[in-house]
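Encoded as structure tokens, the following chain is the form predicted alone, with no partner shown.
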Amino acid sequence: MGKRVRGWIQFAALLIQNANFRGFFTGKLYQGGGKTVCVPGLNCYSCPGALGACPVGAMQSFLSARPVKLPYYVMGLLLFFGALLGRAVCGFLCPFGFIQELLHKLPFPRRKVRAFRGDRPLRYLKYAVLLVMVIALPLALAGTPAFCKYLCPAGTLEGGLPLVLLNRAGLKLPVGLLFAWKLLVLLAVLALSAVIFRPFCKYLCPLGALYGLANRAALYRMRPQMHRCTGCGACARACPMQVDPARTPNSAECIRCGLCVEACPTHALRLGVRGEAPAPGPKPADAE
């Protein structure tokens, strides 16, 4: 699948999940039946255009309730999307991931950062965010969706900023120290996105952490044909998430963007839901 096709899918997913366009002018949130259904990606419930609920926010809502309600529905939905797509949800269906990618396409700065010292340890931070801010703190503190309240830049961009800018009644109270902190987090993520490919997805996103755990077993996954691999490294150089598909084709960091598949000169990589069907192109003589 080409980059242009994936881009159109991402754009369509953004529009479909936020199709209540009237809300951006009135400041009123959609409250229909769709809000009882979680979308697969990170898309804020409080976005004026949102037609569905964010799975991370919904999970915290259950866990911070008193008495605590186990989020069977949310976990079932996440397991379904994880088992079916893994982090392809991040690569195709997440609006905030798409926004980060668009910022990374900006021509400035001219030199983008692919890797840096500390990059690998920072990848584990998203698992800490999942355990502490999405699970532990909501369980410990009643009525406190900690990730949404204190960190989520997608919520600030999609929900907080539009509602505050519309300046509707009752929306002046949140504009204080906490909102300033969240705005600072958002600006940092947006600025970093112009330099680093999808920094929030790499280092902080709890949803990406969950879907990443399912990458190896997901129905839609990388299905390498290693007898074709010549070890040229083209796939690793093409990967914006700094995965080496020849070594870890179904890494938890892979968002299934397909750039490695396009870059492979011997068609040794394939994304799909079926087994290792013969790939196009001749088998290289030195790949035996």
The other form holds:
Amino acid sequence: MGKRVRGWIQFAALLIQNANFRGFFTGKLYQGGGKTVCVPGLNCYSCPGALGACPVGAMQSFLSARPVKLPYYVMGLLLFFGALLGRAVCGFLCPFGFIQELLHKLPFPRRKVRAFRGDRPLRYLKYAVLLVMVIALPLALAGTPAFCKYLCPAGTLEGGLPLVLLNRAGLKLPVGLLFAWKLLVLLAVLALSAVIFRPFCKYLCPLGALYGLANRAALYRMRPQMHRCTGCGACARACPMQVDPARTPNSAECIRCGLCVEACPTHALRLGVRGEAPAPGPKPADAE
Amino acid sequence: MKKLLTPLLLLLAAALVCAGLALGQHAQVLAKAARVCLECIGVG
Ligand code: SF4
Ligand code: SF4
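Beyond the form predicted alone, can we have the form predicted together with the partner chain?
Below, the chain from earlier opens the complete complex, with every other chain and molecule after it.
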């Protein structure tokens, strides 16, 4: 699948998940049945356009309720998306991932940062965010969805900014210290996105952490044909998530964008469904 | 065994969703998502 096709799918996913366009003018949230279902990616349910519920927000609302309720329904939906698609959710369906990717396409700064010291250890941070901010803190502190409250930049961008600008939510003084903090987090993520490919996805997103764990088991996966691989490294150089798909085809960091598949001169990599027969494709000798 | 992993996970997912539906958790998701969440937007 070409880069352009993926871009259009991402754009369509963003539009479909936020198709309550009237909300952007009235500031009123959609309240219909669509919101009984969690969307697969990070999309704030307080966005005036949102037609579905955010899985991370929904999970925390159960865990921070008293008495605590185990969120079977949300866990089931997340497991369903993960087992089917793994991090292809990130590569194709998540609006906040798409926004970061668009910012990375900006022509400035000219020099983009691919890898830096500390990149690898920082990737583990998202697992800590998942365990501490999405699970432990809401369990410990009643009524505190810690990830939404203190970190989530999607909430600030998609919910906070439009609602504050439209002066909805019945707030007299909406811009307090907490809002300033969240705005700072958002601005940092957006600014970094112009330099680093998807910084929030790489380092902080709890959904990325969950779907990354599911990559190994997911139905949609990388299916390398190693007898074709010449070890040239073109795939690893093409990967914006700094994965080497010839060595770790189902890495938790792979968002299934397919850039490595396009870059491989011998057609050794392929994205597809587990168990499917390998495509014939040109032999290495035929390839340029 | 590896081949069975995805179907097993999908089955588990279906069981969890059904359990949640039986407990009315979809309605709780709607109740939360239909109102402005002050924490999400950074003012609560
Ligand atoms: S890592 Fe999170 S924000 Fe990034 S694309 Fe995946 S779900 Fe979306
Ligand atoms: S390994 Fe390939 S499909 Fe995965 S993120 Fe890197 S380039 Fe994209």
